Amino acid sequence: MALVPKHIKELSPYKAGKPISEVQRELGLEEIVKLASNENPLGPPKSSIRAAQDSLMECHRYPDAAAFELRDKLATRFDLKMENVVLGGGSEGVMSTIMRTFLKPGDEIVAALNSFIGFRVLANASGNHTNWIPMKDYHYDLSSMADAINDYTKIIYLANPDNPTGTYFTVDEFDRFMSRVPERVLVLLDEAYFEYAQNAANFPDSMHYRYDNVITLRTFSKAYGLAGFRVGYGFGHADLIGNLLKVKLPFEPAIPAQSAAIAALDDDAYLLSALTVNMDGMDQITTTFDEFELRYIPSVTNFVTLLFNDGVQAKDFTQTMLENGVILRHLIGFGLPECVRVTIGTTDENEFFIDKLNKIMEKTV
């Protein structure tokens, strides 16, 4: 249709991992484990469920457009002012608002070629030119990204740690990079997996920085177990956040989502449990990979990415695991056809995966 702009016609939509119900219908399997979407396997915190349920009687009202209580709690937690905090429908919701707020025709974007596919969709949908910079050994090539900055560059997207590789850049690397970024360029620092990575060696916690041209993005979808509630948030200079608040949808997140997130922030026991389960599961999974001499990218997140010789091997492995009741993520859509991403599950889910892997590897030996 002539009504649809060319860059939208050519856009490839984001493809989420297959839901369990779909695989059950397709393959007729009763027992299925989903390790494809980097979800927290523990489920939502019970405190969040109770808070969301308690809020339902108020759902004939519109949500607090300012989300005062949640923004205030986030500001207190991270030693900021409320005017430094913006919310959205997941971190992608905040990203979308940022793109609509700050990009104008002729502006350009710099991003890593094989990083988070959700940002790629937003960048391509904007209609602005993006300089896609290849990764180097599955890590961000920050030097080349800095080289790509030109007079038209307006936004740079960095995911630290990265999805889907699980790698991260260090304090020194970030400092060197930022020394080359003009103040007129906005840096989106996506820290969706911050809670998992915060204790990694030399990890640059953005709360220790106060760059006026950096917006930090975080989420309740991962370590806090609230993916289905869709609550993301951003931290930044009051002037940047103030302009985002003019553009964002006025009534997001919804009342139950705000209530669930507020409760989650106070549930330190849940967060500790989620991080412990993930740490133990990572050891459980990678130890098995080492035993089978399977190659993988060391990760500081809640997933680990396997490396195969080529895209055919990776696709076959993903399909074979699917037929055995394990949903994994073949990363061909990320431009990494040789890679398969495995989310860390519960101990039982990991053992189910390992059992199926054992059977598959026995057949190939």
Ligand SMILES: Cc1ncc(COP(=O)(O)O)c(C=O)c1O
Contents of the next structure:
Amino acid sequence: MALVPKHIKELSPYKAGKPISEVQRELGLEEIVKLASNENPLGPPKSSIRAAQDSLMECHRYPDAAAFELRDKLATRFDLKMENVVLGGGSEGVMSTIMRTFLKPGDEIVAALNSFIGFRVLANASGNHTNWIPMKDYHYDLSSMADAINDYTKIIYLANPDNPTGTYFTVDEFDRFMSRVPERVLVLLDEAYFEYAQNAANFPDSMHYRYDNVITLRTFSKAYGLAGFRVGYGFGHADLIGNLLKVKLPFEPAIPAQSAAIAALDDDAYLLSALTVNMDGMDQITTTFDEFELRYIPSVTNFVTLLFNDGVQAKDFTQTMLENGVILRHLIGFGLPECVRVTIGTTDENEFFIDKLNKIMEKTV
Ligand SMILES: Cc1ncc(COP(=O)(O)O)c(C=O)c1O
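Can you return the structure of this protein in the form predicted together with the ligand rather than the form predicted on its own?
Following is the full complex, with the preceding chain placed first.
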């Protein structure tokens, strides 16, 4: 239709990991394990479920547009002021607000090729030109990204650690990069997997930096186990955040989502067990990969990406696993056809996957 802009027509719809019910229907399998969408396998924190349930009686009302309690709690936790905190429907919701707030026609974006698809969709939907910079050996090539900054560059997107590679850039690399970024350019630092990565060697915790032109994005979707509630947050200079607050949808996140997030922030035991289960599971899965001499990219997140010789092998592996009841993510949509991403599950889910892997590998040897 003529009324649809060309850049929107050219977008492909976002393809999420297959839901369990769909695979069950299609393949008639009883037991299915989904290790495809980097979700927290523990289920939501019980404290969040209770808090969300308790909030339901308030749901004939609109949420507090200022989201005072959650923003205040986040500000206190990270030693900031409430004016430095913005919320959204997931961190992607905040990202979307950022794009709408800061990009004008003619502005350009710099981002890494093969990084988070959610950002790619937003960048392409914005109608602004993006300089997509190839990665080097599945790591951000920050020096080439800095080289790509020009007079029109407005936003640079960095996911640290990155999805789907699971790799990260260090304090030194980030410092060197930031020394080349003019103050008129906004750096969007996506730390969706921060809780998993925070203790990795020389990981740059952006909360220890106070650049006026950096907005840090974090989320309750991963380590806090609340992906379905859709709560994410951004931290930045009060002036930037103040303008985001003018543009954001006023009532996001919904009341139960805000209540769930507030409870999760107080639930240290849940976070600790999520991180422990993930660390043990990463060990369990990568040890098995080593035994089978399967190549993978070492990861500091809650997923690990397998490397095959080519796209056909990777696709076949994903399909065979699916037929055995394990949903994985073939990364063809990320432009990495030789890669298959495996999310770390519970010990039992990982064992199920390892058991199927044993079966498949026995057949191929
Ligand atoms: C790098 C990265 N950023 C952001 C997100 C989106 O998270 P949210 O659920 O907070 O929108 C994801 C989810 O997979 C991600 O991998």
